[in-house]
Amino acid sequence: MISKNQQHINNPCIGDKGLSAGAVVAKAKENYKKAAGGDLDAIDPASPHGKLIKAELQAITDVMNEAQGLINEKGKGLKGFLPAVYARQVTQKFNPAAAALKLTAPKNYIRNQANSPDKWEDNVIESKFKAAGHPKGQHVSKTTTFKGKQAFRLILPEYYKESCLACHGEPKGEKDITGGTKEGAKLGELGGAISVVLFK
């Protein structure tokens, strides 16, 4: 939704962009519903995976809350609130005490070191996601150790969509409005991904 709506939180003659925490709460919902094909609020609570959904949500509220003076700041144009901004800063205020979350990249993708690739991802994404054969969008997970714990590990793929390509597209080495270079990434390519620790 950030990516979608990058030229509406950038445009200095508006000031209220109706990107409040609770219009991107339902529309994470909305999209849920449709790729997973149930519904968030009918997921217990209770349970870890509900606890963990719940932990995800409140994180995206926190970070909206937050973000609303500058995103609806009138007269200012580049607000630098952009879709690797708003998810580092998701990953940063999701942390229960039983999982992490973390946004990645292939090496040659990287602009923050802080979101670089450890080995186990990064094998995924160049032996996995990089693969011909590797149906597109498919997760991988793993059972193993993380940080000396027991933990279960999942990394879901993500790629490169047409609001993705004004700052990483072409052509290759431009600048782009961040002052950052562009990596001359094509539509639909592997740009990134998620990863999940869930300790055991």
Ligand code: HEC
The other form holds:
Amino acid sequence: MISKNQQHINNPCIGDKGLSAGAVVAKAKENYKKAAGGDLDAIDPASPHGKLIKAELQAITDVMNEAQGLINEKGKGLKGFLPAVYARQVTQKFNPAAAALKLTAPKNYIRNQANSPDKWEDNVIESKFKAAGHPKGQHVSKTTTFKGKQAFRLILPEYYKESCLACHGEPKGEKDITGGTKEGAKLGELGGAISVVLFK
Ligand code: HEC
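Show the form predicted together with the named molecule, please, because up to now only the form predicted on its own has appeared in this conversation.
Following is the full complex, with the preceding chain placed first.
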């Protein structure tokens, strides 16, 4: 949603963009229904999945509420409210004792070193997500120790969509509108991964 709305967000002529926390949460629920065929509200709130969903929707709400002033500022074009910046802000809202969420990418596509994959993430990305036989979109999970504590880890591949290619696509080496360098990526190519840690 933040990617599809980049032009709208950066339009200096419009004040209220209609991207309130409520609108973004409603869209997230709609997307989940389309992707998973189920209702987010129907997930047991006491289950690990339910707890993660609740924490994520709360984090989205906090970030969108705090971003309203920036997004709705009239007369300002480029606002730097990028998909990756939004994702980082959401992940930073998580309670670090309970869960962690991170947007990472294949090592050769990392722009911000803070998003670099750790050893496990890098290994899954290179040996599974990039493998010819890996079913598109399929996650990998593992129960393991993380920072000395028992944890459940899950990583989900993300592929470049049309709306991403304005910045991450071709021609390789050219500047995108943020001043970053385009990767020359192709539609549907593995571009990133969402990594989740849930402490037991
Ligand atoms: C307006 C330009 C723009 C668009 C559109 C955009 N990105 Fe990015 N993307 C960036 C920039 C700039 C960064 C580095 C942000 C930072 O400093 O954290 C980034 C970072 C990322 C990262 C984090 C890894 C890294 O490089 O540090 C991923 C993954 C990513 N983008 C994937 C996507 C996907 C998938 C889409 C489409 C859904 C998308 N991006 C749309 C500009 C863009």
